[in-house]
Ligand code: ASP
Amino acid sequence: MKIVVLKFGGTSVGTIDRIKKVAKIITSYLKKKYKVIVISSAMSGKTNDLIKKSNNISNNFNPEEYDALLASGEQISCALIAGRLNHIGYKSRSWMSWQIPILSEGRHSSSRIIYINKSNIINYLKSGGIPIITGFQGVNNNNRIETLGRGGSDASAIMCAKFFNAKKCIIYTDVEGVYTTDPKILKKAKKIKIISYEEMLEMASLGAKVMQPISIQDARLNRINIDVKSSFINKKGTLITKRKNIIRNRIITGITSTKNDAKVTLVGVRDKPGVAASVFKPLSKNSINVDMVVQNISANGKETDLTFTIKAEDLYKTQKLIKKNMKIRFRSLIVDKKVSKVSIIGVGMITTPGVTYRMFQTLANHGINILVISTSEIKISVLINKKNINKAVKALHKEFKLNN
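Chain structure, single chain, in the form predicted alone:
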């Protein structure tokens, strides 16, 4: 059986007219002799509206009911898609996660799919039906709905592609694919035709909003190729695949930036084994993600300054946790919300010397000071003043010839 998994994001199903267009896209694959499994997100704005309602009801909304509430958004869009397909003469029905079932585990609002029972869907496909499956959710061993986190419909699509051994997994969104940088910042940004899992994972985790990082990781682990395409324009998109499928001359594949970072510095921390762990343990327990970390030892070797970055929305909670942490002592706490991170990503830098110098020199030539540096095998990230972020992206895009 030749199966294709099609996932449609919130903007793709955001209006009745768009749902009608989605139905045409779905039927075009039937004409190519595919059996089609559809995964849908909630209509754009619906999840945010449900979150707002939960906040108006309670400032401590029950996690199980929160997931049950948010999962209803996908139920609406799936029923509408199936209804449209039936209207134009095709056999289709919506499927909730518990009806298949799609099994998940983990905490509410951030669970992971562990198993999909294929039999019901396979039988439905064989009967000529088009299953429209709710993305973003699964059901746990207590028979309660769990959601997969924002953007989790991508993970639903990838895991369906895995369990149903699909020939293709296509993510339909409101953009034509993955770009060398944010087109809203730079009009000269170019669509990337093919990108490795590793590069896409870095770009997603560093600010590119096309796909959820966890979804990319799932695709990489299961070796599932992903096509990212626009549901509005019939053009080729971006293929996300393994490195060995890529032949490319460019050193750098893309540039990302963020605008919601905050920098925290503990000045005069006593330098002893375990002090960093003592700082970060309470943050971890409170689900605060620490990104860039720099530690500087004083000349006398007795004290250290510890600097790290977090999301700006976590700053107040972080300050509170640090101040009440009796296991650490420091002379002062300095915070800065006027910072942003810019990163260059590309597997080409592994074998190309001088990339770090070129990045730093380019920023220096444009009068941009670097506050913090973080590197991995295929990316270099720097923290800079937020006011310089657009200038930095444009300069680096030009330096690494991504304008061409």
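Under this definition, the rigid core comprises the largest set of C-alpha atoms superposing within 1.5 Å between the forms. Keep in mind it's a predicted model, so treat the numbers as computed, not measured. Positions refer to the first chain, counted from 1. Compared with the form predicted in complex with this ligand:
Having looked at the form predicted alone, could you now put up the form predicted in complex with this ligand?
Below: the lone chain, stripped of partners and molecules.
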């Protein structure tokens, strides 16, 4: 069976007119003799609206109910797509994760798909039907609905492509593909024709919302090529694939920025073994992800300052945990929500010396102060004042010749 998995994001199914357009895209693949499996996100704004409702009910909303609530958005869009396909004469129906089932595991709100039972969907495809499957959700072994983290429909699509052994996996979104930086922020951003899993994973993890990071991990593990393209206009998009398939001489492939980081500094903590571990243990137990970390060199050998970044939404909880942590002593706690992480990403930096210097010099030339630095083999991230994000992205985009 020649199967294609098509995933439509929130904006692509955001209005009735958009859904009608999506139905046309779906049927165009039938004409090319594909069996089509569709994954849909909720209509744009729907998931945010449901989150807001849960917050208005309780600031400690039950996690199982939170997932049951959030997953409902996808049920609406899938039923509407199937309804439209029926209207124009095609056999189609919606499938919730529990009806297939798509099994998931992990914490509520950040589960992962572990297995998809193929038989129901294969039989339906054989009967000429077009299954429209809810993205973003799975069912766990307690028969409760779980969601896969924001943007999780991407992961649903990749896992469907894996389990159904699809020939193609196409992510339809509201931009023409993956760009050198967010095209909604920088007009000069350029579409990337082909990008490696490794670079895409870094870009996604560092703020390029266009793909969910976990979906890229899954694609890489399972060697699934992904096409990212627009559902608005029919143009070639971006291919996400293994590094070996790519010949490119650019040093930097993309630039990302984040909007929701916070910086925490513990001033005057004791400089002795185990202190950092004592600070971070309760955070990790509470699923708070610590990102960048710096510890100043102790001037007197007794005290030091420890700075780290977290997601801004975790700031309140982090402050509470630090204040009640009896294992650590410090003089004061300083927090800053007006920070942003700007990163340059590219496999080219492995073989090119001087990239770090060029990045720092460019920021310096524009009067941008660097607060914290972190690096990996293929990325350099710096924390800067939020007000400088656009200036930094623009300057780096030019410096690394991504404008051309």
